[in-house]
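Presented below, as structure tokens, is a lone chain in the form predicted on its own.
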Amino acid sequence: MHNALILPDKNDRPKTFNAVFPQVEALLVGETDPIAAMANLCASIQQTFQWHWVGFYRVLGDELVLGPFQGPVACSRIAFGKGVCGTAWKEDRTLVVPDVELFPGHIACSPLSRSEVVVPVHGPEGEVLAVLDIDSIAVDDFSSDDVRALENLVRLLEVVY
């Protein structure tokens, strides 16, 4: 018998993030290398919601490049400004995307994409480093609750910076 992966719903996340926050603390602290703390938070995201798509992109030049990420293939690189990443980047806030065809030039790297939210990551300066971009099959899934808790785990992967 094949043993079905039980998600949590959205209105048990509050409490899911509740319960994954300690575990990414303990697994980066004492990290020093950005690569491989941006790997392990987006592999736990990945692990424990299963969205469609949950990776990094970072800030190199005037382009944003794919970083560490769990999921089908994605663009490699975004201009400042562009899509809802590079919107994030540049207006340097946590953009939330009900429906990604909605937005004015959304780039679509998977047909599968419907909903999307990207949290920028900052460094020492304040200036912004990357962004933590995920998206979700189903329209409208990203609510109050998980931005706060996207940034705080966010605000984990900073202190490595």
Second form
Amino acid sequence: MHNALILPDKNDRPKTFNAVFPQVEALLVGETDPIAAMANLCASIQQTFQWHWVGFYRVLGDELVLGPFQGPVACSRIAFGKGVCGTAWKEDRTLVVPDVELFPGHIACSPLSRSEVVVPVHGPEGEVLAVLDIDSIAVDDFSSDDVRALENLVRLLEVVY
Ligand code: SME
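Given the form predicted on its own, state the structure of the form predicted in complex with methionine sulfoxide.
Entire complex below, previous chain first.
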């Protein structure tokens, strides 16, 4: 008997997000360092939902630089407007890519990634400071409810800045 990884049921996500939200809130309360907050936030999300890659890219100058993440190694730098992350930064909006093979310019850090969501993280002046990037091995894995819940989690991080 081998230890097969049992992925959480997609139908349970709304309930799971509701349970995770106060946990993350408690985890981040009083934390003033954005890197520490990002590290714990991406660990919470990845451990809970078992997504392939969950992490942050921070805006440093004119590019995105890899920040805290959970998952396989990834590209370290992404230019403004490039890939899904750079496009989410440029357009300053959450991007959901149901099939990465159909997104022109998608940066393939892992051949296993099939769908992706990228949520911008804003600073006090509304500027984009970072993006949260989540990759799934399943095509079309992110529902609009998932996106709303992820944006709410990112808001908990924005308070840290
Ligand atoms: N696929 C992303 C690059 C980052 S990795 O997925 C971790 C993109 O196209 O921006």
